[in-house]
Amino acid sequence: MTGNVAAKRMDVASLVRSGEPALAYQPLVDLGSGRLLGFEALLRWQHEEEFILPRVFIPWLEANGEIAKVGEWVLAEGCRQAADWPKNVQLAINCSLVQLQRGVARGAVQRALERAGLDPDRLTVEVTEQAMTDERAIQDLGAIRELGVELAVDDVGTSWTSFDVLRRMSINTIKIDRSFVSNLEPHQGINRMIVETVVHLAGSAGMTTVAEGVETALEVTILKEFGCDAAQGYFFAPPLTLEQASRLAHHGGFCFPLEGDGWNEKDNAAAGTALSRN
């Protein structure tokens, strides 16, 4: 039974209350060398033997005031697990707008780092563009930045936040939305223009660019031509279990292919079988 089928047979409240949160880890890959830079921690909800996907449970958590509590758990668990990885392997964790608006995100980040013994510069907190337009959220983000944590803005291109705002907030990383990355073929002129513009503007502002949802070698080639720094997506690897991610993290010298057919779990003894899709 898939997560979607399970959601149809049970109401979302029952799914959440009878399940528990879990983390999957999707690799972040350097587009120059193919080396592993780190992982983004992705929240899942485990119900019996199935993983319920975020589009099912996130709206319920937000509507019922549970998202801040779950968000703190993600920070604590992600930092605890990443503390065992080599020091050059980064961890990225999404922070909800609700956490920032309530002013609780900074405290949750600090507690997670201290309990795990994780260096602040190994953690990147990811937020949506919407957080850049909310005064309360901006205050909490500034406090997080003062801890020495890096900041990333997710899904860039969907709302076109001013780059002046991103520069003032000392944003380290711009993540380009998958909806633009997935249509980079030569005939998709508008998407190519958007991606190339974002990469150029971010580079001019001293920010790193990450392309999300990369699935083909052609997308990798075009992104490299544009000067994009890094990428994540099914071309490299799907979200992995902690055990699989840890094997990759400790696999010295491992590099992902930047051409060809991409991820092949049979041939990739370093990581093995993957979890379900984002």
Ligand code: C2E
Contents of the next structure:
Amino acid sequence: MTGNVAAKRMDVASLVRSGEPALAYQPLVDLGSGRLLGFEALLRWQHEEEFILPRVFIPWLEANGEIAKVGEWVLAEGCRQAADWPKNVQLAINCSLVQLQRGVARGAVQRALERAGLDPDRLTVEVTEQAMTDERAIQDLGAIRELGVELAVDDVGTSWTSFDVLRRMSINTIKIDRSFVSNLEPHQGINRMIVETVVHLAGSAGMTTVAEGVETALEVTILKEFGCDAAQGYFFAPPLTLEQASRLAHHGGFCFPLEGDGWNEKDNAAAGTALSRN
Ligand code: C2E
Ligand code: MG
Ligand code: MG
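For comparison with the form predicted on its own, would you give the structure of this protein in the form predicted together with this ligand?
Let's see the whole complex now, leading with the same chain.
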């Protein structure tokens, strides 16, 4: 190992150890109506001096045996907050392959639901495609599904799991990776074809489709044309603070515009008023 790599690892370790977890909540939007469906809880690491990205601290937590504890906290905190929202507002939580491989995810999900008093069908657990190829993970996922919780496969398209496997696992939702969604313009033939095919395959297998990383009104139009069910991305809203998310959740049938300029800082700053449009 080079000195640089060692120094960097130490940095992440001390940053994680001296910071603490927090959650951001990104809205999930129905593409037919613009209605708010729910939120995906996204883990953040609060640190006085530095901002640490999930793609840096999550692999660190996984490699250092901390992910089970933090994952349990994410579930507990997310479910506690969601229980305070109206019953039609869903919550999605990301679950690491490591939690599933260790067989600790099911217990953590059950404890979080029970402590929060949250109906299992309001929770979706998101896993990556790799979980579909790991025997231990498949077992834990099956047990989670039996609790009445929904399952979503995240970042679909990045490693091409067969639809047959997804169907056998009773997967409810397919989340199409941002790398395909962000290049849907007419000249990007291959991405259009992939997204359209995934939407059709998922639909014919009875699964719901969510497009990730939607940033433009053109992408919204194309996704609707393909029959994609739902979307999330900066066009609608970035990951929000708990306060902002709760304001949307309690609004009662809040609808996002499906055209125009999308989310902007003005909405963000004036969340109380601008966000109350229907
Ligand atoms: P993910 O689950 O696919 O989450 C979506 C990521 O895309 C989030 O990044 C979100 O901020 C970002 N994003 C959303 N809309 C847009 C958009 O329109 N444009 C762009 N450029 N990005 C967008 P984030 O928050 O950095 O999270 C990255 C990944 O970290 C997540 O990907 C997920 O795999 C992982 N992660 C986040 N929270 C947790 C957690 O609680 N547990 C575990 N195990 N993993 C988590
Ligand atoms: Mg996710
Ligand atoms: Mg994703």
